[in-house]
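Only one chain is included here, represented as structure tokens and corresponding to the form predicted on its own.
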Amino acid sequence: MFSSSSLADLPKSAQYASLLEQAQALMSGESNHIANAANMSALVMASLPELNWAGFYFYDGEELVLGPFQGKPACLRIALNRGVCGAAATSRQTQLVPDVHVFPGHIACDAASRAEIVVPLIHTGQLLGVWDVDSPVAGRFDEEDQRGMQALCNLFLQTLKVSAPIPEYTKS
């Protein structure tokens, strides 16, 4: 059911159509955000070419906190006014960055990253976090990737129970 080896040879629209179908099958009937975030991260990382990080940061009411991901170890916390993730969270707009080295305030969790796309996760009007994908290839992401990533995020958000949103993290 889940195939990643053939996606690299398909046009992007077909890659994302396949990813959406596979993600729907993985998340069908599951409302736990951690389980779905973990599977979505693994699916995207294993399926799309030229990625070096894919994952989630969840908003705890003050900052973004690392969630499920695939790739090298990452920054644990990101302030809302810092980097591409902070810009997406603050603006509530997808950030499509062809070259992170020219993005003001970019946070280099992995020095190999060159391009980044970050989609804010908004559920019932509330910021839940961001979906972040990095590539070691400058210019790797385009508007087709943006549409595809936003569709995947919408699918992820649809799996959440309206009566049981992602709980806020508590500071100890």
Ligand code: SME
Second form
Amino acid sequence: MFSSSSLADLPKSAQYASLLEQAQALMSGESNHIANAANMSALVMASLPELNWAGFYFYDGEELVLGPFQGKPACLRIALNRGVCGAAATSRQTQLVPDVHVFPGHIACDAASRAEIVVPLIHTGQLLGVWDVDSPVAGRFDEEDQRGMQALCNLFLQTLKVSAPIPEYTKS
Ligand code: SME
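Could I see the form predicted together with methionine sulfoxide next, after the form predicted on its own?
Below is the whole assembly, all chains and molecules, this chain first.
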């Protein structure tokens, strides 16, 4: 049985090295995006300090729809022109936000959130969704977190066999 534990006492480089190793072990041999998204969310929330939300939004061809996550219940749908998630999805650039209070249009799903990092998920050139992590501590994320989160997302993307938008999220 897999058991994750807090990496809080390690330097960030070691935290992400351990997370990548654990994520690789958890996802290897599994190509179902829901299963891998659920475990990646649980792994990150259980392992990294000072987080209050970690999870996925998947693109349905029109907007971002809530996927597997850990944390408080969150907004179900996010338009592409809204919030940090929308900015990551439309720019296809990771959004590193030290203080969400000064990010124009930030969507406060959890009022406790102060810092946020959102990585766009691009699969075979198409927008698949975003990976979103929130912290109650302003300035919690830096470039090292950005590189670590992007590496985790790359691992997640490598496991997929679907093309974006994911069929079950696609509006009919
Ligand atoms: N804060 C995000 C919304 C999603 S929640 O943080 C889970 C945003 O501004 O897009």
